[in-house]
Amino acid sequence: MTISTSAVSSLASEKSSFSDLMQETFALTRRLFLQLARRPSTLVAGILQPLIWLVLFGALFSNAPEGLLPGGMSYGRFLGAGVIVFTAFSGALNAGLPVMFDREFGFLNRLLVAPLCSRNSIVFASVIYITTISLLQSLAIMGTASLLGYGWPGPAGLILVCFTLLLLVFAVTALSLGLAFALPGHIELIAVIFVANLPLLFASTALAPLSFMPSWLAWLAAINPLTFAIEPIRAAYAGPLDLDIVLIHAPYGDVRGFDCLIVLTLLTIGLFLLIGPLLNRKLA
């Protein structure tokens, strides 16, 4: 059988433009992490701040009335779940602030103008350095809620929390990078990250169960995507791995573990083909 020239040649183009995406991105991810290691407080206050929120909330909820929590565990399993999505949550959302910060200090532009392979490279640089970032914040959550003795995932139950983490991770970037393009500058980004953290946050099973909360807000924690992302970590942490049992009692029906991993997925596909237009034009 032969292969004629030109599928020769078109083969051994796509090889090289994807050897050169590849070496852009790596290229564009490696500035961003020297941006951290020449900044590293930004990383320790990413760590320490959820770490208080853990120890301090831990403790003033530790004698906590008996039937409060589902299974009788203790507040501080309870609330490391919460604590590692939010983190992730945080980091996530402040994906855009390079990218706004380059477009405000002309770095974006120079970019633009540049010979690049693919300026999808930007996109997804900022995407593999928040993953990086917010799995690593993740771990050392978990490796102290374990110290603290609050337990730590077997290893199905710690694939399920990478797992559910890279879907939250992967759908917050995407808003977080199209919110950086779609706002005129920082502030207003800063502005829109500062007032959705923390009713995210409240409104969410993070801080306490459903069927503590009141009907209203019992409601919007039922369908908030953090609650989804929660949920199955906590399962995670409570014993043998079964994504087929229920683990929200919501207002509008029982949610099981394998809904929570399709909400999620969806939400990420939605916001990818919602930001991805907004994207391309951007960077065309």
Contents of the next structure:
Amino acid sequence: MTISTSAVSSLASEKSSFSDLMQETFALTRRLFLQLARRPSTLVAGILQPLIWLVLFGALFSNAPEGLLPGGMSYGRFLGAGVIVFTAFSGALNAGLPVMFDREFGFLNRLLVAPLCSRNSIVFASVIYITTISLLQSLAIMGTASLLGYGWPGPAGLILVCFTLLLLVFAVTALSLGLAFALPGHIELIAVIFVANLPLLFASTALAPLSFMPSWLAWLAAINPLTFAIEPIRAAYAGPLDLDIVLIHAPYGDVRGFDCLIVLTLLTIGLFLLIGPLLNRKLA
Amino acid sequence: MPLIELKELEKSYGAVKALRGLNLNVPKGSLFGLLGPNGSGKTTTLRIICTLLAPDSGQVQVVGLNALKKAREVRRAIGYVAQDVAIDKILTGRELLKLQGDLYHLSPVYRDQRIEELISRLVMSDWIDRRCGSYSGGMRRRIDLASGLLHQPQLLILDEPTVGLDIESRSTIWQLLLELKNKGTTILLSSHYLEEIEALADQMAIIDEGRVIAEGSPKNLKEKLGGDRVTLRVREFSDENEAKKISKLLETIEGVRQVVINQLQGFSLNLVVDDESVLKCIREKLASADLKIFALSQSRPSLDDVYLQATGRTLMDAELELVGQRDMKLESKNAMR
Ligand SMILES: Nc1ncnc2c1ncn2[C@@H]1O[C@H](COP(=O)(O)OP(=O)(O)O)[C@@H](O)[C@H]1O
Ligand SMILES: [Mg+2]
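Now show me the form predicted together with its partner chain; what you just gave was the form predicted on its own.
Okay, now the whole complex, with that chain kicking things off.
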């Protein structure tokens, strides 16, 4: 009897601390969305930039000879997957900026004197926010690409696209949050974001297949996480979903669709484990 | 039982020793003033109490809990109004208060009710739905005070709450603090304004170079000092020789202490007398030396005198000494998490 009462009461307190966690995470997330709603320029830029890539690059290669690309794909359709991934990637890379500004302006202290249930809610809020934004931006690009005649994945393909993007966004968000706590200020963070962005795009299969690249670049592209996200999505656009077929003929061996997802999963877990201690120290 | 108990706190920022064995007891129900010049360690002390900063060594007991171990429980009991207000410029005041309420896990109904109460109490309704970026210093302070009070903490901590404020905002805040104290909230506030401590505090401590050097009620501290402060002039503008002559004369009188020539005030003389009867002796002595009294004023010891006695310099001098020496940019960079 006593045991069951104490079990009930401990359950009740657990439930209430869970609802506390929800309340604080929701409040912090809402703040980020309010900021976005009042300063939508970053959202707009985040959609415009990849859109310009899509239209300009698509046009640039529109008269390329048929059968140039593997599987006889049109360049626009080929490019679509790259630009979708790039959109999600560069969106998630910005995840650390709001946190960095909160550190710099001291707003973080306001959060830290509050009796937060867990300081992870600060991280959760950033992840929820940036994931939503990145997926929305990517969907906007997918819609535009389909209007341009570059295709639309089937239902199963769509799920694969979302799942792949989710993994990538989680990994990059973790990285960006880690940088936001490790770097001394927003100038340094913006510099890193700026420098990381384009080279990672060019050293991936976003714009051209591995077979077009000199071997040093093919090596880089074949270990670039972006490639591991791009190829499953490209496959989802290409036809019926089959994760067992080889998607990347990398210099070190063949990589199947499944392998891509496993690599992305491991990368995400690894990055969160890596930044965990840093966040704990900074938020202690 | 003290609500805050600090023992032998030490804290350094690199080579700068901010706290050097600070001891402090804040009794429950008091409105406690922490008086000290810029750089004396007030903010550091308050940040340690609020669990924002860990001391290098020493004990921190707040609301009966070890703040270094039970940080979350302590945070729940405290409302903290920081010195530099960090607000989100894009949010409106109301949105900021709601966020604050959610971070303290208030139920939405209670939260919104408290927000309304504070909006009317702090006269914020005209601008509460404007973005915080457009607020004046006084408005920011009020919003910050409101967010500190939202969850009705038993302990309110304010770091120099009225620095740089207009008179109206200042008196609104003072009134609210007195009202809160009467309702039983314990309040600890730091200040380098004597008149603020004088107007509000029923208990106080003087902090200097990271140590508490005097502690008690303002009344007691002044009484302990004893004597009356007297300013004496024999003519409107005297000269050094005359002043020295009088000074020698005065020092021979029993019950006269600390005679100082104040050159800046036309060589007037400042002194301390034990009681009224000494004044009579002074008048007689001066008359017998053929000196007339042009002006004589007498006052009870002030907190400034208490500070002077404890540190050997006036609060104003201490303030001037340190101003401009601090690199606030570097400090906020260092304080970044
Ligand atoms: N983050 C910091 N980095 C370096 N020095 C600091 C920092 N914060 C405070 N100090 C120094 O510690 C001393 C006490 O500062 P503080 O507690 O802010 O005093 P107060 O609030 O009384 O002005 C000062 O000499 C100040 O320059
Ligand atoms: Mg201070």
